[in-house]
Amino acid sequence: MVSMAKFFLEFTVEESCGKCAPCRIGNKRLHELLGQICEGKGKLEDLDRLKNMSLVIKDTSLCGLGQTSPNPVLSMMENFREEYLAHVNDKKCPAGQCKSLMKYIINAENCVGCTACARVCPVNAITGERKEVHLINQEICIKCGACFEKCKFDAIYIS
């Protein structure tokens, strides 16, 4: 639900007139926290700085553009608000759309040594010797699925 108010708002600082502050400046900052949110950066304080500039970008924003935008955000908050809780106090998406908080994790009961993953894998962020359990190196994995997408053994799943 992060990522789909991020979404919403994207939309919203793209149409923005630019007339009104509010509405120009105050969707741009609350797309920006949002970004930081998903990106495993936000803090505890951000949902409440989220909820206060909604709230004040509703109030102040000239148009009806302006003074809707936040309502996605302001009612994924209160719906979902375990969600933007895993976001900051635990940095992941339960949702898994957040790809700056996934992890392809192999699972070493069902991993045969195959190697198909480590071959398709562009930063070779993957390890290990044929018919041995492989590893994947979390700080060079740049999470684009290829290696989850090859595996026929289901050993590889996305935390």
Contents of the next structure:
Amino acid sequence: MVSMAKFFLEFTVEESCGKCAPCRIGNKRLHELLGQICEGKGKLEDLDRLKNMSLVIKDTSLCGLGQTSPNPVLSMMENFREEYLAHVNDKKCPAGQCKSLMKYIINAENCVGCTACARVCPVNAITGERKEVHLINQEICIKCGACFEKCKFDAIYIS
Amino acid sequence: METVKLTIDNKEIEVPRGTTILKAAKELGIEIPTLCYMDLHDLNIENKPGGCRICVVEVQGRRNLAPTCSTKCEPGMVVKTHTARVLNARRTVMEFILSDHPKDCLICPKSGTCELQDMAHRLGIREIPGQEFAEMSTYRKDTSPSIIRDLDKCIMCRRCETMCNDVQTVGALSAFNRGFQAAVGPAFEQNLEYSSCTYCGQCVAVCPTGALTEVNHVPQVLKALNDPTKTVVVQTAPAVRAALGEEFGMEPGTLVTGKMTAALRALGFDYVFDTDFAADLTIMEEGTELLDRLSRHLKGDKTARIPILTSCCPGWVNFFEYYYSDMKDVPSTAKSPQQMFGAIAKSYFAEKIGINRKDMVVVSIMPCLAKKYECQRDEFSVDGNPDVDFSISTRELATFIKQANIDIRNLHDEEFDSPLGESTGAGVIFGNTGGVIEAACRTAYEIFTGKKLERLEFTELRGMEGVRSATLDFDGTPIKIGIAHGLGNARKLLDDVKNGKSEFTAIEVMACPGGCIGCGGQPLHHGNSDIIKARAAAIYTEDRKKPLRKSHENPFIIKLYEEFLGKPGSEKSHHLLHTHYFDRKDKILVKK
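For comparison with the form predicted on its own, would you give the structure of this protein in the form predicted in complex with the partner chain?
So here's everything in the complex, that chain up top.
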């Protein structure tokens, strides 16, 4: 839901004409703050800021675009507050949409050591000998999902 | 008149229909903060794009907050200007604006006079949340001969656009791009140098931030002053003495002629002269040209173009070179006083004190930013050596004086040096709208009629209306005079001339509202026309104090003609004191 709100904001930032300050700058800042939360850099007090910024943009913008652009943020924060809390408190994305917050992990029980995942990884994040359990280096992983697609043994799961 | 009753902060008020909430609140003594809003009452122009959203208030029954600058009062309205909702919104919007503004206030040329800084202070902003990951909108810096544009500091108040398009009708600035990338600039994102900009500087005068500033020439002047091989001569324009004091906390309209002269001498200028002397010289040349054209016209000579237009104002010259380049023969060919001064200083005066013109540096103190461009024009130099080397504005002079630890308030009055510092009252009034033509009439009357002019003050030529006209009686010959200040007003008169409908004999144009006293290089007046009027009154006071008030009676002008120039309009005068005009559209290259 956070990334969904961010997606909507992307549209309004793009469509803002630039005449009034709250829409021109405010939407941009709203989008940036949602980005921070999606990356797991959000804090609990950011949720209050998000709400305040949204209400002020609605209250002060000159035309209908700015007066409605924060609506997705406000309604999602109201109806899916637990998702926002999961982002800022647990640094987790329950919907599995925020790449920064998810991990591809190899389940040792299912992995047969076929090396298919290691061969398809574009950044060489996966190591392991043939017929042995492989391991994904989270520091290097770019979360492209190629290994996940390739694995025939359901050994890779998203956390 | 129909009125409406409303309540603002529990106080009832009745105002004429159509009044904005902002003005109604002001009548009640409630100062709602504004940022983009600008009111130029005398010009009947308001800038209220409703863009900054700082002036918002709560109106009962309204879904969102209302911007007071552009919301009209309605009957029964209940307005609250300082509820928690309003104050929070105002603060948050201000944080938005500041989050996209550089924080280099310490080294910003506008520091101390910046309206954005004042507003941040007034609203008590102490931190900008999220600044560490906030992207800033940025744009390339544009430096022209007179004006620097730093759009990183632009807050999109659009005041410059209002000045450029509505007041001056120059049309050099307008908004481009959308959203976060929106900015203000010339068409096709050209630099100012390649646009129709006249360098009048009115945009600089109204810019609330450091986005538009003048090019600073003080360092070059300082370098010249410290060069022992150079003789540095300074000239001061009439409008400077009526406004410089404001930069030092004096009341608008305080004359500081003597103190300014003392300060310039203390700064180390070798000769402190007065542009008013050159203004007297301008009258001799321009007046002679006027009478010559008029008498030829009266005799039925079709080649004599009437009306004659004044050519003292460089912003105005740039304007007609761009928009009326087919009428290059209408303005007087006389140079502006600044350039006449430079030409005489580097020929007659340099010869007199026995130095080479290359060893002389002429600095002018001007209220004007277009003068910076004017002195850099190719035609005003000899072998690459300009007649006037540097032109600095009133504001620049004020900072220079402050930097040099000179306490101008406690200086004793001093006199200008001789001979190029001697002037008449006619030279002084060049600073006001209507002043040039009044000065010209004082001389032209006496030469044309051969009689002594009894009434020196042509009050019918004075005033602050944008376009004025008066008919003067030159001993039976009616002389119809037109006056315009502000280029938008000039355009009205010029269109008549172009269509052959103009009945005027002579037209005076000054590019800035109010004349030189309201120029772009003067201490900022923030649209307050009372300051302009006070400066105008000061100029007329200076005129009245002068023992001689007609240019042709200036003994040093008479001496200059006897010793050097011959007579007004002579070949030597033409060579030194007259110029020609270009089609500026040719000079504007489209930069690929």
